[in-house]
Structure formats: C-alpha cells, structure tokens
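Just the one chain here, the form predicted alone, laid out as structure tokens.
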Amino acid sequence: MLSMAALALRANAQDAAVRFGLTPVFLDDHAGLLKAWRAYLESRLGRPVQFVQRGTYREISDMLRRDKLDFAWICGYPFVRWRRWLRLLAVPLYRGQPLYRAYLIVPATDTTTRSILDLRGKVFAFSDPDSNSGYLYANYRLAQADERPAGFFSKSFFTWAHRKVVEAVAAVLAQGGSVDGYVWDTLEKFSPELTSRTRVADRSPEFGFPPLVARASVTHAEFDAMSRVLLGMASDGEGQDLLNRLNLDGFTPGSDGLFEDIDRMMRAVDRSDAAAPA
C-alpha cells in the first residue's frame, strides 16, 4: 500500500521519472541488482526510477546542482563542498553504524608498509579527486607531513572507481592505492580472489558514509517519499534482501555532524594547497 507521501506525489507527477544518480562509490559489477532495487523503488513510490550512471563524482555532483537529478548516492566529500545545493537524504548503516573507514592497501607481497608515508618514492593509486577514502584523507595525511602526492610519489594516477584501484594494487600496477574500506570488505566478501592479492596496510578513523542527497529544490512530497521508502527498506523481506546484497543494514536520516571531520581535512587540504609554491 502506498503512503500518503508516495500518493501525493504520484498526484503530482505521475508520469516523471525520479532521477537517481550512482557514482563509483557503488560497485560497479552489480547490474542485476540496480535493476531490482529500481523495481523496488518503483513500487514504493508508485512513479518510474531511472538509475543515472557516470564514472566521476564531479559530474553527479554538477548534475545535482544543475537540477538534472533529483537523488543521488555520493561521498562525503562532495557532500561538504557542495552542501548549500544539497539536502542530506539518508545515510547508509554498515555494520550497525552510518560509518566507515578508508583504508590504504599495499600487494600482498608487501609485508612491512604500515603508513603512506612509508610509500615515498613509489607508484600510487586514488580513486577519484573527490573522493574522501579515494584522495581526500590520503592528501590530508600527506599534508600532515608538508608533503603532497606530486613531490612524494613517483608517480600517481586515478583509476575512476573503487574497484578499479584494488584491481591495480593487485595487479601491482601501484605499489599502494586509498580505497573505501565498505568497498574493499564487500569485495572481500563476493570476490575474495582479488582481495587476497592485496593487504590493507592502515586504516583511518570512523568517517560518516557515503551519504544519499536530493538536489536541494526536490520537493517537501518527493523528499519525504523517497525517504520512507529506503528507511523502511530494512522492515520487509524484498527491502532487507536488497540490503544483504548491497552488505548494508539499512538507512538511516543521519545528520550534518557526521561528516564534521571530512569538513575539517577539506579546509586543511585547501589550505595546504593555497600555501604550496606556484
């Protein structure tokens, strides 16, 4: 039965389809699964989900401010850059909590790296620019050091997607990479013969997760809609399927606060990069 959230807003758009955005930080081999959680989705809210995919945060994240999609899946960091354009949605729960880690893995073969800084000189590999796990905290704990990616490493690159660094890291195309540690576990757990190649040298604190936004224009009946509708996944059997799937536990509102240390490392990274020499 729909709510009367989901009904007032079929009144209002019946026909529209409700744009949602996916950047990397969802894994990128799960078609079967996008496909039925928009069918989930389109039962709940009684209107057509259309999944809009692109390979770099910053274009889900321009899409949003331009009001080209109505939802989307990101990371914390384009959260904070750019949150007068955005409304918090939810927040995934992993493993009880609305956190995660990103973590800093080495190939297997590599026994004795226990910090970045012990990577000088060596091939690195990020995610995506505005990625917290993927180039965010990484940064920062080289700017702690007054050093930054182009001086200390040999050489960096970015791979677009999460998968993609463990898959270079492992195929020792890097001799390190930073990845989001819900990501590097979920492989762990579906695709253990790629993890196995590498080893997860540090791990850094607990940062709020990657968080679902609307664009801060969807309306008061589309936001409360689509907001019932992933709180409530956890409560019925197809929703906690989905969920078992995706590894999460459910959703939750969350909250600004969450990603109060993300804020932080930005402006120091900003800073850092303002001072560095021309």
Second form
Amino acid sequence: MLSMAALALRANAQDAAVRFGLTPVFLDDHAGLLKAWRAYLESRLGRPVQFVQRGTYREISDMLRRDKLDFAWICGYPFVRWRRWLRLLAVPLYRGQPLYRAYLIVPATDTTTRSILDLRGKVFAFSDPDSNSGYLYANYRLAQADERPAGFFSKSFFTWAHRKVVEAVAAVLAQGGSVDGYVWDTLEKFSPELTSRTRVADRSPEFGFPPLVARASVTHAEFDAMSRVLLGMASDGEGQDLLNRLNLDGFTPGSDGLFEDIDRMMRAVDRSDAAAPA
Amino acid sequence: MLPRLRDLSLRYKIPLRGSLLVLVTAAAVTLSLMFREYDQLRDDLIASSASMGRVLAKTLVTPLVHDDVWRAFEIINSPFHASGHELAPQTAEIVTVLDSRGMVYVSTQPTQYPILADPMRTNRDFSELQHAIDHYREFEPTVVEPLRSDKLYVVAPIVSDGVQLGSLVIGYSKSAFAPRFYAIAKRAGVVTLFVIAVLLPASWYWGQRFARPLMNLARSMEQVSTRIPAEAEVRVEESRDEMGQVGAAYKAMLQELREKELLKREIVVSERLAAVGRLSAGIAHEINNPLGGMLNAINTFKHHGSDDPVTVKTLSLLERGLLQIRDTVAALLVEARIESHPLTRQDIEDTRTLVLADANGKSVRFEWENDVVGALQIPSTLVRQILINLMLNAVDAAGANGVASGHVYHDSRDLHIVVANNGTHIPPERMEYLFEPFSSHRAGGHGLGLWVTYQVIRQLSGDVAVASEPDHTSFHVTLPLETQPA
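Moving on from the form predicted alone, please list the structure of the form predicted in complex with its partner chain.
Following is the full complex, with the preceding chain placed first.
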C-alpha cells in the first residue's frame, strides 16, 4: 500500500525527485537493502528518491559541490575537506555513539604485526584516497613517523571499497589494509568466513562516523524533511528494521566537533606531503 | 622344471600366440584411442584458453595503465567465479599477470606469487614462460608446455598501442584432465575387455583346430618306429592346403613302407622255402641212393627165395616201410617233367571232373570257370597238379555246405589260376609258414600238398599270392607262358 502511494507520488512529482548520493562508506552493494531503504524514504518524504552510486568518494563529493546531488552519505574526510560546500545532515549512531574507528587488518596468518609501522616493505591495501579510515588515518600514522606510503610500502593500491580491502587482505594479495571498523564489524556479523581470514592488528582512536550531508544550497524545507525522516527512523518499526540491516542504531543531528580530529589529521598529512621531496 | 616355451605343444602354442596377438592389438587400439582423446582434450583447452587469454589481456590494459592492482585482481579472478564453485576440467588453476620486467603484478594465488616477487622463485616453469614472453609472435597468445611440469600454460601479452605492458599467464593443471581422461580410459577398457572376451575363445578354438591335424600327424609318426599304422588309423587333413599336402605325402609314405614291409616278408618266406627245398632235395637224394640199394637187395633176396616165414614177413615189412619212405621222399623231391605236352582247355576240364566228385561227396558247391582257349605253351601235367592240389584243398577247407571255386584264365603273358573257398580262414600267424612242408594242421593231410604245389610253381617260374579273411580265402597263381614255343 505504501509503495502504491509512493508510485503515485512519484508519477506526480517526477522532476522533484530527491537525489541521494551513496558511497562505499557502508555496504552499498546490498541491492535489496537499498531498495527497501529507498521505498522507506519515499513513503516518509512523500517524494521520489533517487539513489546515486559511484565508484569513488571523489565523484560523489564533486557532484555535491556542483549541486548534482541533494544529499549524500560521505566520509568524514571529504566532509572536512569540502566543509564550505556542505551542510551536516545527520550522523549515524553506531553502538549508541556517532563514532567509529579505523582498523588496521592483516592476514590471519600474520600473528606478529601490531602497528602499521611493522609493515615496512609490504603490499598495502587502501580503500579510497578520500576515506578517513581507509586512507587518511593510515597516512597520518606514517606521517607521524615521517614516512609516506610510496616509500614505506613496496606497493600500495586502492580497492575503492572497504569490503574489498578485507577481501584483498583475506586473499593475502596485500599484507595489510586500512578499513572502516564499522564495515569490518558488520562483515564479521554477516560474512564471518571472510573476516576470519583477517586479523585486526590495530584500532584507531574514535572518529566521527561518516556523516550524511546536504549540499549547501538545499532548501530548509528539503533539509528539514530529510532530517526529520532520518532522525525518526529509530522510532518506527520499519525504520528500526532497516537500521538493523544497516547494523546501525539510528541517526543524530551531530556537530562539526565530531570531525575535528579528522580535520587535524588532514592538515598534518597535507603538511607532511608538502614537505616531502618532489 | 617347467617346460621351455618352445617345447610347448602346438595345441597351446598357437592359441597362446593368437591370444597374445589379440591382447597386443586391443592394447594398441585402446592406447591410440586414449592418446587421440588426450590430444582432443588438450586442443580444446588450448583453443578455449587462448581466446580467454585474448579477452582477459585486452581487459587488463586499463588497470595496468592506471596501476589498479585491485581491478586487475578482480579481472583475473573472473573466470573462476564464472564457472561456479567446482572447478571444471578446463578451468584455469592459476592466472598471473606479470609486469614488463617479468615480476608478478598480480596473481590469483597471491600467497604463492606475491606482488612484485620473481615468479621463478616459486615455479621454475616461469623461466620457459619468460622465453615465450620474450618471443611473442604478432602479440598472439602462445601455449607453453614446460618439460617435467604437470602444468600447461597459455601466455598472452597485454599490449596497449603497440607497447607491451606486461603478460598474462594462465596455468592449467594437466591432472585436471585426469577424471575425464580416466573416464575415457575406463570406457575404452570395458570395450577392450568385451573384444577380448569375444576374440580369445575364438582364437583358442581356431588355434586348436589348426593344431589338431599336426598333432594327429605327430602322434601317428611316433608310432611308425614300432609299427606301421594301418590306413584306417591315420587321420590326416583332407584338403589341398599345405596341411593336406603333408598329410597326403605322409599317407603315401606309409603306403610305400607297407609295401616294402610286405615285399621284405615275401622275400624272407620265399628264401626260406628255397632253403628248405634245397635241404629236402639234398636229403632226398642222399636217402634215395641207399634206399634204392636196400629195395634192390630185398628184391634180389626175394628172387632167390627163402621159405622162412619169419624172414619173409620181416622183409615184406621192411619193404613196405622202405617204399613208404620212397613215396615221401619222392613227394619232397619235386621234379619237373619237361616232356609234358602243352596245356589245352580239356586238360583243365579234366581236373574239374576229378575234383567235382570229391566236392559232391562233401556237399560242397563247386563253382567253375575255364577261360582257356587253344593250346598254351606251358607243361600241362604240372598245371594240372597245381590245380588239383589247390582245388582239393579248397573243397576240404570249404567244409559241408561250403562253396569252393576255381577260375582259370590267361592273357598274352601269364596263365592265372584263382582258387577260393568260404571256409575257415587262415590266421595271419600261419600265413608265413603256409607253404613249408609238414606245416599243415589239417587232419588227414601229410602236410606236403602246398609244399609240392609251391615247388611246382617255382619250377615254372611262377608266383602265388594268398589272401585270407573270414569267409573268403583265395590262392592266386600266376604262371608265365613261354613266349617262344620250345
């Protein structure tokens, strides 16, 4: 019945579809989940919702900045980098907190590695150059030791998704990887056979969870409507069901303060890169 | 000790050889089928993997240009995901991308082939692969089968705009063929067993059939050293092939041997008879001289008379005894009476009249045939003597209600006398001594009849043949006619 209503609404307001960008900050390859979530948003907003998925964070960030998207779920790193063009819409609550960690994972056969600094000369997998947990944090750790990935690792590569970092490390294609802790934990819950082939060697301090943002130019009405729907998800059964499938507890309005550490790390890495010999 | 193979009987040797031939043929056919099937499998694999190599190599260009290890990893893994969980026989075991320096760029088995490692350290096959990589022809995929390796490789260059960025190596385990290969081998084996099951008994049967005449011949030949087998005992192949020729030659040889044996025995008999004849003639002469003297003396004494009855009685007793001796000796001493006239038909008819009376008395049916015409240059008295002797014997032998027969005929060279009867036949052991004096076992005979007959025949340079079997005994006398009238 709800979907019937949504279809009717969509037919009336085709041009006014909400464009919602998604990145691999979460498990964006679960089509069933996305379909259900979209139907939920459409029914609550009374407007059609269009999910836009891209292979990299960069593409989504660019589309937001050029007003091609209304909302998007991005990482804390692009959020602090492109802060001026964006408005913080909501921050997911994970284990009751709007926080998560970056994990350093190694193959399960590696029982000695305790830190990224133990992986000198190895092959390393990053998820995305615009990811905090999948790139920035690892870079920051190296920069603190006055190292850069290019010189420190024999080779490093991007998988463009957290899940694929886990796969690369599980297959021992890479001897180490930097991954979103929330993704790893969720995978451990749903695909333990994959995560069991990896071991979490190090956990970062807590950072602000990848936020949902709006382009700066979005109208108040649109912003409020979307904010209301998201924040209300935890309080209705259907929303709760979706949150369970997302392995989240709900959404909170959040604040810029959550991302201060990421901002600090970004500046440190930028300085380190600038200081590096060309 | 086991008999040596070459000493084995043909009965086993021929079927064994046939069986060996069947087995070898079956094995050869099976093996060739299996090799053909293996080649087919291999060709299929090469064709499909070469096309897969071409496609993968093309797809890998962009990731290599962008140095996107993960994308390359996903691409080279795609053939494995496509064919499902269980590896089909033609699924690659390993796919590896080498960079332009020949180092591992990415591999589906990163633990064995880590990124940037030298693949030769893990697998020596790569030194041969590197050679193929260095010598691509037209940038086409190449199949490499390194020696002493259980793998088969397809190497394909990854080329962008004429520049070789790296190489794709797809490795197939040959043991992946094994299940399919074994399935084929099993099927071929079953068919072979079936063929053997049909051919082996056939081979044994034909072998035995082929060996049988040879074995019969060999067994028969073994007997020849002790005795010559009779015609009926010899079983040889009746055909015109070599086997039949050998059999026929063997039979002919036996026939010759038999004739030779017969001749030898005839010679022995006739020589013995001649010796006996000479001996008896000598003795008869030696006896005749004093005998004549003694009879003369008795005669003279009787003329001069003596009335003493005892003396007269004694002398006449002596005389009778001496006369009996003279008769016996005279019978032994057969002498040709050359003054005899030529033989006529009537001479022979006369003998019949004589014998007929005897035959009638003994209730013997006497059959007669006289084909003599005109006068023949041969002493009639002797011929009559022979005839009478033989015919009287025949009538005797025929016994009551028996049949005796006489047949006299001639051609330009010989006179033939054939006398036969259907009485008790002469046993073979007696045959040899038949014509010797005093050999008769017949009651009432003095045992000189056949002896005399034989002597007469010999004097006429003739010959006699005797054939005796139950119910038929015949004497065939052949007497040469004097071609030039004397």
